[in-house]
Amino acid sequence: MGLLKKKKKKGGLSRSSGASGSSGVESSPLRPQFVEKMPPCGNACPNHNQIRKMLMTIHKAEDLKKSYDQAFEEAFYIFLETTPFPSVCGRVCPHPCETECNRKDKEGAVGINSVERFIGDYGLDKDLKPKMLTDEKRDNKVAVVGSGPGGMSAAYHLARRGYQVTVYEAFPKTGGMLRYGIPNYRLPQDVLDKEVQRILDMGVELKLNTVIGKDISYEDLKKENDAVFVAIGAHKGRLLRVEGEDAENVFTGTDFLHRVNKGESVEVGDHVVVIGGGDTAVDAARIARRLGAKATILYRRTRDEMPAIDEEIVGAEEEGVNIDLLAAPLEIYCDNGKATGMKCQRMQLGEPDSSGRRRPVPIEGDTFDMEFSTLVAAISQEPDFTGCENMIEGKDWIKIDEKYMTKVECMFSGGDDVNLGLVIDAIYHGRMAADHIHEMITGEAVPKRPDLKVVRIEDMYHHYYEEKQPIRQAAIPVEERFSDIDREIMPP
């Protein structure tokens, strides 16, 4: 938001006598300028979505004498300049923007993430078409491994160019673990369908159970593509590491969600123990209550170290999820090749580590045990790197330059497999990517991001603005949610 300066000319205020040369008047020569700042919620969004412009397109309608139809499409396109995905994200990304909203301070955050949604599902039920950038139709090819956020936005970015696009996706479907990994309470598969055909429908071709590293070496994707982008994610779950953990009613966390989002019949018996304190833990035992189990969450350190999204962790309580705190598996009891039960370890917190967050450090002699019918391993993930060692260095994963390109020449990357994130953080890692191939081919530079201050709420008049309390979505009620294990908890 532009904020008013003053400007005062040397030697400071200067006195005039007016027209008539008599009448003392004192004029000053100070005079307001506009001087553009970064908003705040625009500059945590981890893709830069232009969140100020957006809100304030739909805010100024009537003062521009638009009908809100029309300001909501605007607002659609804007949000489309930076991701195909706006009904997506507006159901599962964890927000940054509004905790870094000015108006947090005065009455509440904007509820940015549920204007997403709105825009988002207003253009789907409209059918609004993405704008292309040009109607050139270029010889250049890309392919494009990963159909998740990702990847997709990659190929988004880059069809909108005119770029002949080819998707490749292991899976069945598209979506990576968009599909795969997030539960169909929180994302509907039938909107990420509609924002994913949305893609294709621009150009984009797609090959579905197409394995590169098995079925198509990456060497042969890369001499017949003028640049390849990865974005394979991260869909092996990471083992415990302990005794009986090969027994077979042990998960890991995204298989567990894998085969429940492919519709797979998974029996859990009365009593799902998940092991970790990430969204994939919380999903797991959300998904477990509506299998008709018991759930508990065993997580080695306190709530406030939980990295789950905030308003997950109370729904799972809502929903009636134990959570275990501070708190680690020993040794996993089994009987007949079942799991039956585990030896666990109470901790207490020490001197942080290198993630900020303070060490688990266990407390000599005192254990206990727990029972369950099914465990959970939802401890952490990581990409199958198969065909494409080349680009990992060291201990490392894929590792990227500032442009995203690998160590391989005309291979980019981005997304899990270049480190853990959020779902925005792959739209970011595909859109810089796409740029960057265009940069590459082409000989545009990339447009270097404004460096404007960010405008902090010590910077504004916030008494100006008058207070009105924020809006939030009503979720349905609790003992409706189980009815349907893929009913969504907030309603369109």
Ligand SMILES: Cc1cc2nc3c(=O)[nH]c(=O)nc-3n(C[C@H](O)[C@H](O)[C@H](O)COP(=O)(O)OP(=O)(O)OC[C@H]3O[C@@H](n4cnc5c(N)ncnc54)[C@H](O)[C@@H]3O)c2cc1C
Second form
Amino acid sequence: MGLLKKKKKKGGLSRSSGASGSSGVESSPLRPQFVEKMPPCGNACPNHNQIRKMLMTIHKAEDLKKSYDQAFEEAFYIFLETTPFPSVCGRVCPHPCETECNRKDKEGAVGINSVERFIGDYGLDKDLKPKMLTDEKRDNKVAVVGSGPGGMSAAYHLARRGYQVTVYEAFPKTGGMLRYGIPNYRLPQDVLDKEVQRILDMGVELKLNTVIGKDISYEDLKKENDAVFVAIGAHKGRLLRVEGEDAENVFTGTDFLHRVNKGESVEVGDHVVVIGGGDTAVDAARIARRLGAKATILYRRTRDEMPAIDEEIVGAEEEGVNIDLLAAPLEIYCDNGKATGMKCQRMQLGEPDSSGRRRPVPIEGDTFDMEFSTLVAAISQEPDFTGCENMIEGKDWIKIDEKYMTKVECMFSGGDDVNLGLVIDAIYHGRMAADHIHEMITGEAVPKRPDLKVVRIEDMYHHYYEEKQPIRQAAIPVEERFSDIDREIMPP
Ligand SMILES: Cc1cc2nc3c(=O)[nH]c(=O)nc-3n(C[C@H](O)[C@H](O)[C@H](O)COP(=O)(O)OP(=O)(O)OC[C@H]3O[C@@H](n4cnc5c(N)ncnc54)[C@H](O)[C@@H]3O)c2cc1C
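Right, and the form predicted together with the ligand of this protein, after the form predicted alone?
All chains and molecules follow, beginning with the one already shown.
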């Protein structure tokens, strides 16, 4: 938002020449004009959540003579316009909105993520139901493959418009990586269950333990529905391609976390080595600490290049995870089918690769050995495309156009099966796919986002704003975190 001077027309305007009658106010070249601009937080949010509107609803409650309960409820429904998962995202989103916040150079970014969590939990505590966009029940059927954040976001936005939605899920429970990847100490399962249930209560049908491409073909799903949204994520852990990795105590990161998160008891021994630098690697190492082992992360670049969320890396360091940088595995030593250690290569950073990150290059002759009781290879993951190979293009994963439609007509896709991303990216893809499915079925055009100038720090007078320290959800002390593997690190 901002006030700009009206541009003076060529030749100028006389006060008496205005169309507004005797006052001539509208024609004055000096009259300030209201210009709508884009707050940087909402602009940086991949799902374009209306963050400023939500914050102002709470901030202005007293001025507008509203109770805080009224304001919190309104804030909750502002979130639900764009996302059905404020409680989940309030716990796991790396909040790019805060990174762009214009207050970050004053007293620190507004604690948007903590507010989102508070408002999400408020909605759950008060059992607030989503608002439908229509009372009409449509005859049109849409199938959603995968119950992760991408699939459930599409199901939510379609159900709001009265579509008959069925979600097919391969696993025995919903949530995708929210349940089987992200550990419970960061995202308790009952929080996830409640946000998923709220979507199912809108009339969304759920079929668990159903693998599309095996139990039902994608073709049959397409025949029985007006549209299909494919959000199968990326659950296949990538292998190291190093000799010895088929030993029984070597896991991929996704397999290791999946086993722990579904409650399986995993014997890890006294030293777990995790290879990789992303969220999966950091979560696996922190889980290993909670299982009572020493944990070492081996990463081939430096700390700055680690793709994991920075707060999670800091959390791992606080919990005693050792991070061995600029090192890569060369060979795994095995004894009687069990891996016992490995030979590692020291690396240095070379020239930037196509992604702009500096390439790790081996230092000739500089190797070392490392012993472990369990090895977790968390280098990356990819989708299982069985049955939907016709949606892939070349070496790419599922290919979608600007309307989120794949190469196959009426079949849409989004989330990690298109490109590995964040929970909030998958939520956005699900929302956009729902918009475009609705457009395809009804002809109602998807509203365009207004192209507004983003307000930056240089457009503002910082000193005009009263100083206020940001409030953030606090983590429990390190020594209390290991009492229970599921203990929430930031309890309510
Ligand atoms: C360990 C780990 C930690 C992460 N931490 C964070 C974090 O802190 N913050 C963040 O923003 N992001 C994080 N991410 C990324 C985030 O979890 C994903 O980007 C997000 O879950 C992708 O959502 P999705 O719906 O595309 O896929 P998924 O969440 O993977 O869901 C896909 C679903 O499809 C189902 N499925 C697959 N194939 C079939 C089939 N053939 N038939 C039926 N169902 C099928 C799967 O079982 C699964 O339930 C993390 C990822 C991992 C692995």
